[in-house]
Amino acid sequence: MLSDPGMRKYLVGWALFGVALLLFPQVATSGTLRIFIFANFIAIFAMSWDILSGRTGYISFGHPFLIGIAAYTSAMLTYHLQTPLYFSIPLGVIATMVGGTLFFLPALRIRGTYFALVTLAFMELMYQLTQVMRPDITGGTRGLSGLPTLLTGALPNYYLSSAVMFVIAFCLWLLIRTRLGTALSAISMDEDAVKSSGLDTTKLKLFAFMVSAFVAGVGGTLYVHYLGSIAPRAIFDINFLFTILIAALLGGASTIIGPIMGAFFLTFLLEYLRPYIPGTERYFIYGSIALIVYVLEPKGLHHIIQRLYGALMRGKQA
C-alpha cells in the first residue's frame, strides 16, 4: 500500500492536515477557535452521514435521531445519576448503536424516497418524545442545562475536537479504500447486481449503518458535553439537519474528505454572515451558495480542488 505513489501522496496530505490543525491555534483568536470547534463537530456529523448515505446511496433525513440518542443518554445519566463522563459517553455511543439499529434495521429493507421518509419520521418521533415523555427526566421543551463538560476553554476543546475529528476522518478514509468500501459504493450504483454477485447487501448496509451510528454517537456525546446543555429544538432542528446534509453534499459525498471541507466552509460562512444577517436568513444565503456550487459541480468542493491541483501539476510539468 505504501509503495503506491497515489497512497503516499494522500498520506502526505493527511500529515500536512494534521500539522495544520496542530499549529492553527498559534495564529487564531479564541473566537476563531470556537468557530473551528463547531466546524469540527459538523464535520464529524457530516462524515457520519456520508459513510451511510453518501456511500450506499440510502439518503437519510433522520441523522439527528442518532445524534440525539447519544446526546440525551449521556446528558440524562450525568444530570440525574451523576454518572462520570468516562462511563456516560461510551454508554451514549452504545445506546445509539443499539437503539438506532432497532429502528433503522427494518428501514434498511426499503429503498429510495421511502427510506428517506421513514428516517425523517424517526427524527420527528424522537423530537416529540423528548418533549412529552417524562419531561422530568428529559427536561421537556427546555431540555437540560448545567451538564458537566470534559474540558473548559477554547484551546483545550479545540485540540480535543480536532483530534477526534482527525482520527475519525482518517479511519473512515482508510475504510472506504478497502474492498468493503468498494462493496458499499457498488450498492449505490446497482444493489441488485451486488446481490447477484453473492454478497449480502443487508449485512453490508447494516455495517455501514453501525459505523455511521458509532461516529454519530461519539460526536453527539462530545458535542453535548462541550455545550453543557441540551434541548430538543437544538438537536432536532431542521436547520441542524440541513447543515449536516449540505456540508456533506457541498464538500463531496462519498469521499470523507469532502464533508470536512463542506463543514468548514459552511460553518465559517454562517459565522461571518452573523454580524450582517443575524437571523435565520443566513441559512437561505448559504443554501443558495451551496445549490449553485452543487449545480455547477455535483461532485462538490473536493472534486473542484482536485481538478485545480491537477491543472496546476500539469502546468508545472509543461
Second form
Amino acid sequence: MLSDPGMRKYLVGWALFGVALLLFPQVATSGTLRIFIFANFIAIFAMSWDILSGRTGYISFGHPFLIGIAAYTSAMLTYHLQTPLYFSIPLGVIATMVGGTLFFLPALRIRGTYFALVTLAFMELMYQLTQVMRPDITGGTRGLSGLPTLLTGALPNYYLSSAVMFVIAFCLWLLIRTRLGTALSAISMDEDAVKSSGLDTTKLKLFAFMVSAFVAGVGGTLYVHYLGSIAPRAIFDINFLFTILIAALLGGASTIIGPIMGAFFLTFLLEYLRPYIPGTERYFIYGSIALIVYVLEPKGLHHIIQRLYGALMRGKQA
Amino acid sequence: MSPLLELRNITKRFGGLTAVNELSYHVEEGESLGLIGPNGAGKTTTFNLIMDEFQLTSGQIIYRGTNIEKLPTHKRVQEGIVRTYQVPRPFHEMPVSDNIRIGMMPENIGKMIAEAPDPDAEMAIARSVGFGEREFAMYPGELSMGDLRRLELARTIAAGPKLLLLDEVFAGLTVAEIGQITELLLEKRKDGLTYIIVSHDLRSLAPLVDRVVAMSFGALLSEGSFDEVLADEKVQEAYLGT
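Return one more block: the form predicted together with the partner chain, after the form predicted alone shown previously.
Now the complete complex, all chains and molecules, led by this one.
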C-alpha cells in the first residue's frame, strides 16, 4: 500500500488532517470548539448517509430514523435502567443495525423516488411513535433530559468527536477504495448491469446499509450523550435531515471527504450568520449558497478544491 | 448428451400482450445459434427471460440439465450465462479498467474488500478484445460505438461465460468494426464459447452461426441451417416482407 506513490500522497493528506485536528484547540476558543463538535457530528451523519446514498444512489430521506433508534435506545437504557454507557452505546448501535435492517431491507428492493419516500415515511412514523407510544418510556413530546454524558467540557468533547469522526472517515475511505467501493458505485450507475455481471446487488446494498447504520448508530449515541438530552423534534426533524443531506451533496457525494467538508462549511456558515440573522432566515441564506454551489459544481466543494489543486500543480510545473 | 441450454414452451405475457408464445429451442455446447426475426418478434424478451430480467409466465429453462427458473440473474451469470445489451450499458463514470473489474469481481464481499484487484488480468481481458493501454484508461464517453461493443464484450468475458447471449452486436457499427467484432467472436469460439446471437444484420450473422432460429410474434417460425431458414417461405413472408 505504501509503495504506491498515489496512496502515499493520500496518506500524507490524512496524517496532516489528523495533526490539524489535534493542534486546532491551541488556536481556537472554547466557543469555536463547540461549533467544531457539532460539525464533527454532522460530518459523521453525512458520511453515514454518503456510504449508502452517495455510493449506491439509493437516496435515503430517513437517516434521522437510524440516528434516532440508536440515540433513543441508549437514552432510554441509561435513563430508566441506569445502564452504564459502555453497554448502552453498543446496544444502541446494534439496535440501529438490526431495527434499521428490518425496516430498510424491504425498502432496498424498490428504487429511486419510491425508496426516498418510503424512508421519509419511516422517519415520520418514528417521530409520531416516540410521542404517542409509551411516553412514560420515551419521554413523549418533551423527550428525556438529564442523561449521562460521556465527557464534560469543550476540549475533551472536541477530542472525542474529532477522533471518532477521523477514524470513521479514514475507515470508510479505505473501504471505498476496495473493489467493494467500485461495485457500490456501479450500482448507482446501472444496477441491472451489475446484476448481469454476476453480483448480488441486494447483498451489496444491505452491506452498505449495515455500514451506514453502524456509523449512524455510533454518531447518534455519542451525540445524545454529548447533549445530555433527546427530544423527537430535535432528531426527527426535516431541518436536521436536510442539514445532513446538504452537507453530503454540497461537499461532494460519494467521496467521504466531501461530506466532511460540507458539514464543516455548513455548520460554520450557520454559526457565523447567527449574529446578523438570528432567526430561521439563516436557513434561507445557507439554502441559497448550497444551491448556487450545487448548480455551479454538482460534484461539490471537494471537486472544486481538487480542480484548484490540479490547476496549482500545473501552474508550478509550467 | 443434453443441450447446454434448452427452452421448453416458454411464454411471457404482459397483460393482454403475449411477447413470447410457447417457444422452444436449444443450443448445444460449443454451438453458435442465430436468433432472427422482425422487430417485436420477442428476441430480446427471450434473452431477458433466460437472464431472469423478466419472469416467465410459463415454461421451463434448462441449463446443463437443471431447471434454472428459480435462479436469480446473478446466480445464472455465475453459472456461466452472460449477456450483452442491444444498447451498450457501460458504467459511464468508470474507466474501461473498472468496467472490466466489475465483471471479474468475486461474489464474496469479504474477498472484495480483502483481495486487491488484478490489473494484469484486467489488462489481459482488455487486450483480448483489442484494447490497448490507452483505451484501458479511457471513459466510456470517449469511446466509439465499436469500442463500446468491445467493452461490453470485455465485461461479459470477464464474468467467465460458457454461454454468451449477444443482442444486436453489430448495431451501429461501421463495416470495418463489424469485421473486427466478427473476428473477435470467431476467435473466442475457438476457446469453446457457446453463442446465441440476435442480429438484424443477416449478412454479418451468416459466418458466425451453425444454425438459425427464426421467430415471429413471439413464436418459433423456422429452425435449421442459415440457408434453410432464409429460404423458408414463412420466414421470407414474416421477416423479409416478400
